[in-house]
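In the block that follows, a single chain appears as structure tokens, in the form predicted alone.
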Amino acid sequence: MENRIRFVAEVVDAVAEAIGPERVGLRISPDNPVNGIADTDADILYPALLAHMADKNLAYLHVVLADPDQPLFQRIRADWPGTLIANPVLGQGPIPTDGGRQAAERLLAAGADLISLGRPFLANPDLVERLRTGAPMNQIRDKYLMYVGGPTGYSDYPTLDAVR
């Protein structure tokens, strides 16, 4: 494992001594297959990491795609010192009709400090106003177009002040 998680560990260690350990922050995706890449041994890979990074005093730890009710959830947020962002998985239809919040909910409850949401907030602008007053969410029309230039797809989505 030493080897799987060299090239992270001293990425991250470089980056520390050059700006300073609490400006930096370290986004991981356990599970998570891209590209048909998939980890075979993330309850392994994940917590040896974890080990490595924990006593560095890090700004937070980002886990994208996570699921209170996966146990290597858990094992993170329990190995994990300092402050843990979650993004949870929404999966990649509709944008749920509460903006991801009851699946927010539930990762705070499960030890999540802090939430992200990707999608939802493209789609909302307004979404912190939207989660609050329970309004419509828009979605999102074309997901290919989150991630191309210009802002068709990306910072044109409406507000709830216009479309009243």
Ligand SMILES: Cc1cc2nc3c(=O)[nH]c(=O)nc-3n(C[C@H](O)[C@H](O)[C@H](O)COP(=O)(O)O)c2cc1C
Given for the second form:
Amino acid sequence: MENRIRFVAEVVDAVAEAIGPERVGLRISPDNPVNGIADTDADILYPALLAHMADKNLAYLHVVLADPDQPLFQRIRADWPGTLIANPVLGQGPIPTDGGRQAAERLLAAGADLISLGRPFLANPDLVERLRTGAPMNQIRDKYLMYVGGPTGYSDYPTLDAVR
Ligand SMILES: Cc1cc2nc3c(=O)[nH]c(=O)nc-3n(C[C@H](O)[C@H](O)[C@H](O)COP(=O)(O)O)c2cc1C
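Show the other one: the form predicted in complex with the ligand, since we just had the form predicted alone.
Shown next: the complete complex, the earlier chain at its head.
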């Protein structure tokens, strides 16, 4: 655990030294199993990591798979003194019909300062406008196309204006 924290700390310190800590954000993915990176000890590791990071004056901490009901998320919010960005748990299925708004609002109520949304934004370049007005959401056409390079199925989704 000490070495895992040391690796992050050395990278953060080196980047902060080069460009200033106020330009450095740290993104963590507790319990995210993607590509076999699952943690075995997230409840201990992340609070220990944040204890090393809290006084570095970083621009933000960004938490992936943020669940407002999860004690670890609540602990992270309590421990992190700066800006906290939360990426809600939307699942791997279709984009929620509300574009993730309800999940986002639950995180804001749990103390997140900012919300990040990934796939809803890819499929809906005017996502903010759709969230604001409750307009219907485009769905991801083909998950595979998001990862293979080129605009098709990645950055070619229509805005509301384009289909009106
Ligand atoms: C095409 C694509 C590429 C991604 N690349 C990265 C990446 O390089 N690093 C990373 O930490 N997360 C990456 N993610 C994960 C997203 O940042 C985000 O955490 C994830 O999609 C869950 O949020 P969402 O449900 O709002 O999409 C990627 C996601 C997608 C769809």
